[in-house]
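Only one chain comes next, encoded as structure tokens, the form predicted alone.
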Amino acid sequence: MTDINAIAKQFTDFYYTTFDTNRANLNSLYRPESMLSWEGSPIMGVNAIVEKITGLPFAKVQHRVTTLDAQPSSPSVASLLVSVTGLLVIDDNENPLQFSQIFQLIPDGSSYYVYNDIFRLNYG
């Protein structure tokens, strides 16, 4: 069996590095049937998702992952659930925000695409 934790780490490293440097390049990870729930608001399809992500109101962002968990999500397909928590530094603010994000990754040839993406800021 493929090491799902290694796949999850490789995916999240790529996702957050790309998000932090050029959000528009995340379009390759989504498909027309992909769905993002952003703070409870559903967004469907690659174009709408990339529009949301690129339209966020900050110039600079840095994700600092603190936990990463992965599980297989189907007995018949090599899909994964990936759960991430971490800190979000926006525009060099000294007080990072806590976030959580869950991805469902579906195999697509030799890689994966994001079928589901749920993002929440964690206030407390």
Second form
There are 2 protein chains.
Amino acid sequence: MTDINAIAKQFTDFYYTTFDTNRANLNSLYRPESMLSWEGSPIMGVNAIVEKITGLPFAKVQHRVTTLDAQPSSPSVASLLVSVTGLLVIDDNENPLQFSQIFQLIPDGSSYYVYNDIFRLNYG
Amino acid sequence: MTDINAIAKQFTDFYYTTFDTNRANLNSLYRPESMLSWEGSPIMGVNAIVEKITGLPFAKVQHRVTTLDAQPSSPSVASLLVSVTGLLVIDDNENPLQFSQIFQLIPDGSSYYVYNDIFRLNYG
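Switching from the form predicted alone: structure of the form predicted together with a further copy of the same chain?
After this comes the whole thing, all chains and molecules, with the earlier chain placed first.
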């Protein structure tokens, strides 16, 4: 599963770098049919998703990926499931928060878009 | 998404009750094409998956689900993505471990089987 892991690494590097530097640019990764579940709230479509992400109430954020797993998510289409766990540093707070995030990526030409995105903070 | 959430709840109730009481019975949920990623190790097929799960070195285990999210994972098939975070109590240890687990469920007659299963412990 080398290729899938490489794609997952490339995707998450791009996603979190963009999130941490200019969240509005994440719009290129979503489509009208994309679904986000953010801390249990369901949000659908690129516009609503980007509005949610850009409206999050912090000035500075940094994602640190701890684990990354990828698996094919369809026997017929080259879609994949990407599972991330990691730490979220918000506004230089010295106590990072643990998070889990899942992406289901669907091929779109030579690239991928996010069909499913599920984000959760993990409290101890 | 009421139905999907109800299915996810029913599935995870069954999965974790079975895991915590008689792990070998989880074989009914996997197929030869099922994929498990267990702490980063890829395992494929019902036999290898059940062997892995039943061989885990603890006598007593209890899963406590903290969050549960579900989304459709295909526009054409009634498959779904289930994301769980929670606590794992092993052998009555008083310090539960945090875990994240993702299931992709595929319809199979009137029920579902697990196509993808990704499990990770979350260390602080």
